[in-house]
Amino acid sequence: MILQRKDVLGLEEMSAEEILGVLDIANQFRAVFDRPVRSVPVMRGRTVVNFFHEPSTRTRISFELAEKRLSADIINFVSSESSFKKGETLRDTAENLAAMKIDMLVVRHSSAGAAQYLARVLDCSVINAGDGPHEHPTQGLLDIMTMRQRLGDLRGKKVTIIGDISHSRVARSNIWGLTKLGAAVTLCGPPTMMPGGLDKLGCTIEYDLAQAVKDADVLNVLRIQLERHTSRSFPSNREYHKMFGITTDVVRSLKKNAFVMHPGPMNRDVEISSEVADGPRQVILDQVANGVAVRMALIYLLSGGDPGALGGTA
């Protein structure tokens, strides 16, 4: 067994063990996008709901594709058409719905802990697809399956990663899984956006953005969560840029084979410029593109698939 777990709730609690066997079927299912049919029966008869209270755009398209892909019936359920307004709580809500035999929740929450909540309830598997500020495991793997892509072994590299280190569901998947798998990271932003206590983490902290990134391998930036801020935590976007953005500058300055990813949505010219967004150093679209192999995955671990029968599948 690959998964030793009903649910994926955070990197925080898998093992290094895990998180590769997760992404080495997430290989195998990245190469059904280059067939001609890049569907397979595998999830054909399963139940998967999308429970998503929260905005969400790339990371809920993502899931639905994988669950296409892997012939899913999949159930979208959408908070502001819900009796969610009529003031029905989340456990009344999830257990109505795992009485209807799902098999698989999908969860967004803008409350930490949603998800682990929601796991302690309900019979049927539950991933996390963002609770709060706390953590986003699927982005976390996905970004580390990009940079294996170009570094392999993340031993000894060096990841920094730039932004509203506080805020960030992202920041704090993305430390779990690569301290896990033995890289360097570093966290650099405004002293406002950096919370206490991560250097007990094994994250060496820098608010000069020079030194953060001087011989780093990759730069993983982070939108400002503006809509989780309780007040401003910078004085305007033009200042946060000339400190913290990432420009042609700044990527001239970095190591020949460095490149620069971000979880998006992206604020362009402020964490990041244009030119670097469009520009040849960035892997955006290939963070994209595995996010669907990654859940295609997860969904297919946590149903019981085995992985030893997908040489003939994927």
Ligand code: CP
Contents of the next structure:
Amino acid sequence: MILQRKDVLGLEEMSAEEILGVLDIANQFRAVFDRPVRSVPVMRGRTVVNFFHEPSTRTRISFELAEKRLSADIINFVSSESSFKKGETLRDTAENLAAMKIDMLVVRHSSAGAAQYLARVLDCSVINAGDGPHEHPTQGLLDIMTMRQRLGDLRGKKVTIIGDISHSRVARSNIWGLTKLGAAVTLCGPPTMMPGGLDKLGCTIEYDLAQAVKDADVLNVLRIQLERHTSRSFPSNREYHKMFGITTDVVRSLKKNAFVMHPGPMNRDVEISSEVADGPRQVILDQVANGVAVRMALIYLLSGGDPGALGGTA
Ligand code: CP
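Now show the form predicted together with this ligand, given that the preceding structure was the form predicted alone.
Let us now look at the entire complex, which starts with that chain.
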């Protein structure tokens, strides 16, 4: 059994074997995308609720597509049109959905720990689609899948994560997943956006961008999460771009085969220049495509799908 768990809440709790097992299945689902018929009938009769309480483009649509391609029944909960507006609590809302006999709840929420809380009180499986600045495990998995497609085994590979580390759930899930797979993770950003203690997780902290990208195999560029800032952490967008923006000059200084990733949505010409975002060294839309495959794999495995049964299907 690849996933010995009811829920997927973060990469902190997943072993290297689980991560690699999920990615093996994701590769099989990725192959389905190149077929004229992109769906498989493995989740017929199962119901998944997408329970999003924060804006999302990529993650929500990617989960929805993954569920549709697995032939599951889907409900998209719209927080702004729900009884949330009348004061119903998160727990009451989720318990009412669960009482309607759903199989899985995909949760995005602005509070760290929201997915863990719901996983504790509900019998159905819960997948964390991003909880505040805590974790975004499916983003971490799709990032790692994209890196492995180009680099193979990540042991000893240098991955530099740049930007707003303090407020980034993407950074946290990348750090947990990548260090478990043996990658050398360097974190770079302004000191005001660098929390203490990450060196204890095995990361190298570097405040000088030129040093941080030297010899890197991958740059993973983070969005500045302005919606989570309570005070100004940098003087201006222009200043930030000058100090930490990934520009064509930065890309020219990289190793020949190094590439640039970004989880989206991008602040163009702040953390990444438009030339780089649209240029030949970025793999941003490959990340998006891999996201659907990763989510198909997780949903399939969590719902008790047999990896061995995919041979002829996926
Ligand atoms: N990468 C990501 O989580 O994007 P969304 O906020 O659009 O889902």
